[in-house]
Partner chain sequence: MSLVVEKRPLLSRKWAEQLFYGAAVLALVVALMVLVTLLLDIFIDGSSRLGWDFLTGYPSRFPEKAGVLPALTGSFCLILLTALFAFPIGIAAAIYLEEYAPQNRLTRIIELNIANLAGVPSIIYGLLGLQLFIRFFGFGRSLLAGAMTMALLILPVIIITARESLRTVPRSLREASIALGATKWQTIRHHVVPVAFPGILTGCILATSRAIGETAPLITIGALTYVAFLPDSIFSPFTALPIQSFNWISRPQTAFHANAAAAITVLLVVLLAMNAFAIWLRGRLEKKYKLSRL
Amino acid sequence: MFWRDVTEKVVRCVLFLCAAISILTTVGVVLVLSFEVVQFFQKVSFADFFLDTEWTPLFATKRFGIWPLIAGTFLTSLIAICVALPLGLLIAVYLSEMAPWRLRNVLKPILEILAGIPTVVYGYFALLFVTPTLRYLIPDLAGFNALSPGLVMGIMILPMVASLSEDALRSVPNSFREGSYALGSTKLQMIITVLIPAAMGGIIASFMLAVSRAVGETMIVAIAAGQQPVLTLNPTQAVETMTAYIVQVSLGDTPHGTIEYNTIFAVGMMLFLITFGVNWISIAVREHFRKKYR
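May I have the structure of this chain only, in the form predicted on its own?
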């Protein structure tokens, strides 16, 4: 009896420490970013950062408008989402409701292999294969552009959307399916009107996680999107994302403590806030649909 109580207390402490590590890590990241960001905004005004439309902190004439980097991040992520979300949902529906179990056991591991490919490989695939292929279809496409890495990012996050959405669909009780069939629905009508709405919480959560993954992607955009921070939504032009800029400065000869060095923390804080907002929306939407179909 004594040793069982001791063991339970030890296990409880270990589990608490594991949970605390993730929280403390997040707090540490926020504190480090905040300290550097305070130093940055002591030298750069909020107006210059949020209202200016040029980003040239490494040039002789320094401008600190964050919007070109936000636009580049938004553009490549939007292209990736347009590829991954519809295809991922269709794949999830097929694997969950239509594919024979033997075929499902083959297709799902093959699909998830995509998630294990290093992103640097995806980056060179976008630069050396996808971009030359697209230039046959779009002659005006620049050598570095937003379209190619956006498409490849969509392929990269496709397994996440498909796998999580399939899990959400398969978690719907069979009584929902049987009730729909009893009312005379076809399989397609059951999927559209019953199954997908009932699993919408998990599907939306997979979408939001995929969006966060796309926003935070680094190597693909650093290799194939170019490093030109221009305020544009034209996917045929070269752009620079927030993550690509951080890589550019981190690998350069920027001295520690300079304004150029502080910019990577300001950009990192913006990226953190964006991904935090996306994840918060994901949790709110998931809870909404969970209560609706409880």
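Here, rigid core means the biggest group of C-alpha atoms that superpose within 1.5 Å across both forms. Since the model is a prediction, treat every value here as computed from it, not as a measurement. Numbering follows the first chain given and starts at 1. First, how it differs from the form predicted in complex with its partner chain.
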Contents of the next structure:
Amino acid sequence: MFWRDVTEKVVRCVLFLCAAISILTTVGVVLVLSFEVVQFFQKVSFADFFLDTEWTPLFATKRFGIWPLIAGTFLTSLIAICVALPLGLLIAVYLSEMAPWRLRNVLKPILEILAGIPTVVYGYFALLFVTPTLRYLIPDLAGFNALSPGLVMGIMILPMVASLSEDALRSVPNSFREGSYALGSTKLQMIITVLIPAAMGGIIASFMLAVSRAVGETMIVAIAAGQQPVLTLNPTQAVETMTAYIVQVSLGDTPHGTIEYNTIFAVGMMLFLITFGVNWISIAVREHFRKKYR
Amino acid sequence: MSLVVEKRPLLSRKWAEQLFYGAAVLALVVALMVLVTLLLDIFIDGSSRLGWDFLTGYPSRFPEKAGVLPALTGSFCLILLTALFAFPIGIAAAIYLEEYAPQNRLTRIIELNIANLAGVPSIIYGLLGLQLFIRFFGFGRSLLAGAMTMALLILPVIIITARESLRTVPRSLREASIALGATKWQTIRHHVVPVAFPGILTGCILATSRAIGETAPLITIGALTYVAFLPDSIFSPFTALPIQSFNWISRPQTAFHANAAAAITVLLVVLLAMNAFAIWLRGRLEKKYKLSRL
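Can I have the other form now, the form predicted in complex with its partner chain, not the form predicted on its own?
Below, the chain from earlier opens the complete complex, with every other chain and molecule after it.
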């Protein structure tokens, strides 16, 4: 009897420790990034980092303005979101409200395939298929540009938007739909005035997750967007995103302790703060709406 | 809700409906077309290189002689090690959160933290792995460091899917076991986990298959891009299929692009095989469970 109690206690402790690893991971990320960021800011001032508009840590004359990298990330993410949101929401509404269930059962796994393709594959597709194809339409398009990886990234996050939004739409009780029909709505009116507002929490949460995925996406932009940190919102030019910069430095043999080595952690910290913030908003929105409709 | 008086004739409302339906179907067709184009493009580009020599060859300066054997072996070892770390810890954490965790603040924080970690960009895990496993623990740029980084990356997904499987186990089963005098751990070990096992295993394999295509964290921790030997221990340097593909994509010579496409094809086949295996295994385990227990 004694040993049984001991086993119970020990097992409980071990299981708890495994669950606590997730907390340790977050703490680890914050510690690791902060440690290098402190070193970075001993060498570079806050003003240089946040106010300068040029990013050239790998050149002889080093400048450390983060804005070109943020602009590159913003531009590619914006293009991706412009593709993924409307298409994703349309597909979600179609799958949830219009598609015959047999078709739906075929389409959902296919969309999951789209979501499961490794991003390096999308990168290949963006650089060697989409960019050359777009050049027929836009002759000025540079070999590396923000447009093509942005579009491809939009397709990559589309299944996530569609799937999460569809879950939100399907969780709206049928009485809402019937109430709207009883008042004489057509299907489209029901969708716009009743269904989408009722599922808004889940839809916004899926949008925010899509934003965070686009901001943190690495391989597509590292392959097809180029490595030129310029402060521009012109989608036909080469840009560099925060993630692509980290890849660029990681590929070279940068010795530990140098300022170049510190920079990838400073950029990583920015990236972490942005995505962490967006993820929290997504979770908070979902919780808020869940309470509201309970 | 405000009262909406519809003044347009019924016919135009019908038109709007048709238009919306058309747009939704179009969105779906666009997504599917991209998927088909992507797969066809890669298969056509890579078909000239695919063959036994490519699978058993080593990387080379000459594109027509290069092969993916070290990358394929590296990916295989990496995934095996990752699963070895991530499965037990992830399942244990899921059991704790689903069966033991009290409804308190700490539990809530762990849960929210896991949801948030699932959205942290993979390249951030790479930075964590670089500092923690390579610099701090001194594992070097080895399979072990890569696998541990990957394990941290897929843990949140594994915990989330394993919890979902545990949740489907009926309460009555737990109560019956407790009523017969079993302790909590005995109940979980002998009754809850075996019933949930097919679902847990499938979820774990699917999560791991995502890790096979991950490139960014491996680049950050410094997996090599040119490896002309097979890994012989968990401390040996390695390369992986997505890294090899990335390396070939970023070369200017177009002959290497065909190699990249062929390597990607191999990667996609491995992915597909893993997914198929997971589904087959679930079917088999479910059947076995039904025969022996019901």
